[in-house]
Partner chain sequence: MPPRASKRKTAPPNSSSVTSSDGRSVFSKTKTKGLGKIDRLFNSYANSSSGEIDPDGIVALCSDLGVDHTDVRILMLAWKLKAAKQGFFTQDEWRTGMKALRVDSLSKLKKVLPELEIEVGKPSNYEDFYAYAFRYCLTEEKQKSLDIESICELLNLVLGAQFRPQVDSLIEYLKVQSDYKVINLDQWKNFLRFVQEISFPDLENYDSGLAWPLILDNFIADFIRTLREP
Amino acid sequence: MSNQKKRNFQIEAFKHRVVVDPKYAEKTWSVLEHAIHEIYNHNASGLSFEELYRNAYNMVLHKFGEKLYSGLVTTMTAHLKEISKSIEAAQGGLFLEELNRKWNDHNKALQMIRDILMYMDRTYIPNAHKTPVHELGLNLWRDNVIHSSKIQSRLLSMLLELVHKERTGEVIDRGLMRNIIKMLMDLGSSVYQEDFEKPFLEVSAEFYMGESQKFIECCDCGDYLKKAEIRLNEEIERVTHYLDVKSEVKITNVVEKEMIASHMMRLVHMENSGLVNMLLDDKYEDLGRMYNLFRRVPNGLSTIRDVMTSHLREIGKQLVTDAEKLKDPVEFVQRLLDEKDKYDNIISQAFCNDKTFQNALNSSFEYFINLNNRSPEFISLFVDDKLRKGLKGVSEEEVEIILDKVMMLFRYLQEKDVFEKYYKQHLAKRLLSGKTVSDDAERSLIVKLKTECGYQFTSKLEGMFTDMKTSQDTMQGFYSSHLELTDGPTLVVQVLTTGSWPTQPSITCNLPAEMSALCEKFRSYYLGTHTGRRLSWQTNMGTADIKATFGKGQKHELNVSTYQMCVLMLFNNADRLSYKEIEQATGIPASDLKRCLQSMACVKGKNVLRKEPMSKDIGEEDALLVNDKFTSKFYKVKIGTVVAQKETEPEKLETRQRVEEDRKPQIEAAIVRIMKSRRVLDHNNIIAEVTKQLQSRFLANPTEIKKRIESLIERDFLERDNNDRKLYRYLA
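Where the form is predicted on its own, the structure of this chain alone:
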């Protein structure tokens, strides 16, 4: 095949020259200029927009875009200068209306002009990097009207005057205001900000500075906050009606700074109406308002929190150190609970359940509840009171609420082991006297303590319940194997495991012969069924029911303690006995005997004995007789023992010593655990680690920790480093 030659095609320009009329541009522009004049003069109805568009199109096509553009600028500028003069001539309130009317006219005109010059807008303007028609119209309005020397300052002062009128209660034309402000925004954010927003914020700051100064002098705190809240809401509403949305943050900042931040400390500490008074009077609404306003300013909430905390600590300190208020432990704890409830309600209803306020409340309670080293004992006494009689007829839900409140106070205690000591003593008395209102409530509290502190804390308490159940089974076994005992006195024995129950001094008293024989039979039975055990009688913890017949034959059943029974049984064989004779016959310790006689001879309504001479206290020279005139409307009469509800000073010291002794092995165990895992540790870190490990039970004393370290060194658990005496090593 032969190779064909490749042909190159060439396209040449059209040779025929189009001759344009030399005056074409002038003629066409004069048509368009006339149209623009007509548009501005509201005579647009007679114009042919299609023809005008074609004219503008042809001008751009024939490279007369520059002439068209510059002519537009000149024509619009001339019209706007005329418009500016008519606006300047408007008097008073008509000024803004004229401005608004002319602005609307200009916008309509601009829309028509843009339609006519659409082709220029799309082709010539982007290529020549000129300003588009609509934007050009806005810029020319800004430069020739808004920034006219006679309009600019007048416009600003009128706008600010209208705002001021509205702030002082006058009604203004919000629609007109909205249109004018929108015009400024349409002209660009810088125009709105420079020509209105900045001066508006400055004037507002001055206004609110003056107003807040006036209010603070004549209003109390609650009223002032109401006024501040109203002003804040007014400004937010003003923004929604006629200002730029972005202005909201700026104007609210001005109100917050001038009305709240500048007077924060004065408001909080205002005499007779400040924060403390609101707290004392439970003014939830005012407190809520203060919280919501103060949260808007820097350090606002921390100011409220600090004042609340210092107030709480102050009243808490008074509460736990006032000797008068410490007389009744139950009342003391109830006051604490009432105070906690009060502030819980304030935080939930006024402070939006703010966690930081809750933490401040907790730390305050923890601070002052531990100022009184009797708090653990008093909380246990409160529980004791509730579980003995205070929860009768109360629903399960209410019982749970009370127990949860007790647990909350328990969490604040640093010396939880002291509470455990007292709680164990009080629980023992409740169980042994059968005085507990509800076994379910008792167990519920133990479960809560177990959840809070672990199994170790409650294992002995659970052991006490186990002993009570086992004792019932033991008594059934005893009586089923001694059927001959059904006629005489009945014996109920609770066998207590030594480690689980509070240690009691084993004091034996001389029981009446018939009871003594029965006790021996039980001892033989129990030791016969259990090997390797010892029984010791705790007569100081027992009770008895005895039937008594008085002078005129009136019969009663007396519920008494074992000691009281021993005393009363003596009067079966004697009419009159001296204190010394009773003491010798029963062998009851003097302090217990005096309390027991006092409750039977000196308490009105329970005085089954009478003493000579009559007085409130029992003396060693007193003589006692059966009170033949004793009467009671009840057949069953309970004669309690006069007891000090709180511990006496010696008892308190003894309990404290027992607690300190119990702590020693716990501190040692913690030291060994830490050293076993760390092998080598310095003194300060051991103190810190031990304190941290034991804080769920008690606050370990650094001096005691040091003593325990010394003890462990002596027993070769630890050794000191040869070079650094503050460094300890663990010896495996």
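Moving on from the form predicted on its own, kindly provide the form predicted in complex with the partner chain as a structure.
For this one, just the chain is written down, with no partner chains and no other molecules.
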């Protein structure tokens, strides 16, 4: 009943009574302050987290955040100052332990305080741009403890002392170190760096400077490097155990600089134990260590490489200019191969197959091999020796390995065309005397040369092989169509195509009647099947096997040259002949005749002839007789074979002249080829292009190229440009 008044139902804003009581803030704060004290005094268990949180929350809510924050700062600071004193009071080794303990305590306290004051951390602090609680706690620790005057320097010196102790071999408490260092890291990277790392690096530098100085005075290179490696590994280990991982590269830099970089040159050049000695003695382990250490410092590897290169060039130069060693070409080349093997091993075992070192090795070899202009000849002689006898009984794989090594030396040669000339000469001799150990090996080498230098290089060589085969077939055909000859002397003819074989002046001597008849029969047989060809007998290149019976009835089979055969056959019809008579009858040129008589009359064991007078040389007035007293252990006696030998000086000059002559048309052909495609080109570029094109055969001389250009201008192949005098123009 009654009137129900309409009441405006208003919901009013909740008006909490603004606490004007200033004492409220004070009271609340003192609760919290007390709590902080308790926390620091390890009495936190009696506190109610919820209540404290609420108190803090209320303070902030009622806009007393400022008071709370500054109170926190003051309180914490006071506590930390006390803590600082207690740490200072610690004696000796206990100092760090105390510091560590107090730090742990502080962290725990800080955690709790932060939890309690979390609301302030999230609201008041960001708004007021103040430092958050946790960070504040760290900063206060830093400022009041770590940077306190009595602690700061003591802390540092203790830490450094411990490190030093460990470096001198003592055992230290690594766990403690780790904790302290971690504390510094937690306080901020600038604290870690300024309060520890920087001084640590400085002190380490001094330490290692001193140590390296000490070692370098008393150790040899290998030992020093061992010590350096040990120290380096130690430092790395130290970092993993108790330092900031970012310090690793810094401390290793210090060690590298002090122990390696500063003494690099002295180490490398150390007498009796330096790099050169290590190389000479194949000290793989030491070299490997040096490589690994030096690669860490700037210019380390290039220093090793440079010393190795100059050493190699020195040895190489000595080797190729040592007259003693050059007496035996085969020995010489073997030494080169041995040296190459040695260094290949060093590079693979100690230098990690580093390509830059391989290149240095190659360039050094290329340098000194070409210092001696007889290298091409000698390498060919080496190959000749191997193919004649050296490879006898060697397995196929071994053969390939040796030939590959020879090819590698060949690649270093600048004058490959000179090699080609000699190789041809030596191959011809081998083929004609039938003295090759393995046909397969010969062909294998030709294939390798072809792969390296192209078809033109080897086409003539292959032609030589073809000729030999064809000749065999020809001889078979000859004898099967002349069955009546099977009882007479056996003739073996090799028909050589002029262009493929090294040119020889062909002087025909007078063959004994039996032979000349036989040869004529062959000539007509051959020309019957090959019209239009011309045959000329190369009597200076042949050999003969003849049976001889001497005065006391001793029989021998003599293997002689064709010239020698002609001379000996004369004695079937005369007991004594003068030099002049022999010369006349045989028609052999004087120098060859003298050599041939000498080998039959003046060499012990081969003296099938006797000479009057008994002098060493053949004089034109001498007379020759059969040596009836000739004896030999062997039934078959070899007198005078056409073996490949080192050339005499005049022969060498002649060969070189021929090579020079051969080069001229090659240079001209290159010039014309280049100008034909370019039409106009300047001088320097022509020289460069021509040199490049001819590189695979020989190193073209710029002066020679210029001469050829002028010759081509004279013959109207090229002309100079009228305006730009550096240009040449191709005249079609």
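Definition used throughout: the rigid core is the maximal C-alpha set that superposes within 1.5 Å between two forms. Positions refer to the first chain, counted from 1. What you see is a predicted model; the values in this text were computed from it and never measured.
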message: Would Ser212 count as moving between the two forms, using a Cα shift of 2 angstroms or more after superposing the core as the test?
response: no
- prompt: Would the C-alpha of Gln695 be classed as shifted by 2 Å or more between the two forms after rigid-core alignment?
  reply: no
query: Core aligned, does the CA of Glu82 move at least 2 Å between the two forms?
result: yes
- prompt: In Å, how large is the C-alpha displacement of Asn627 between the two forms after the rigid core is aligned?
  reply: 3.7
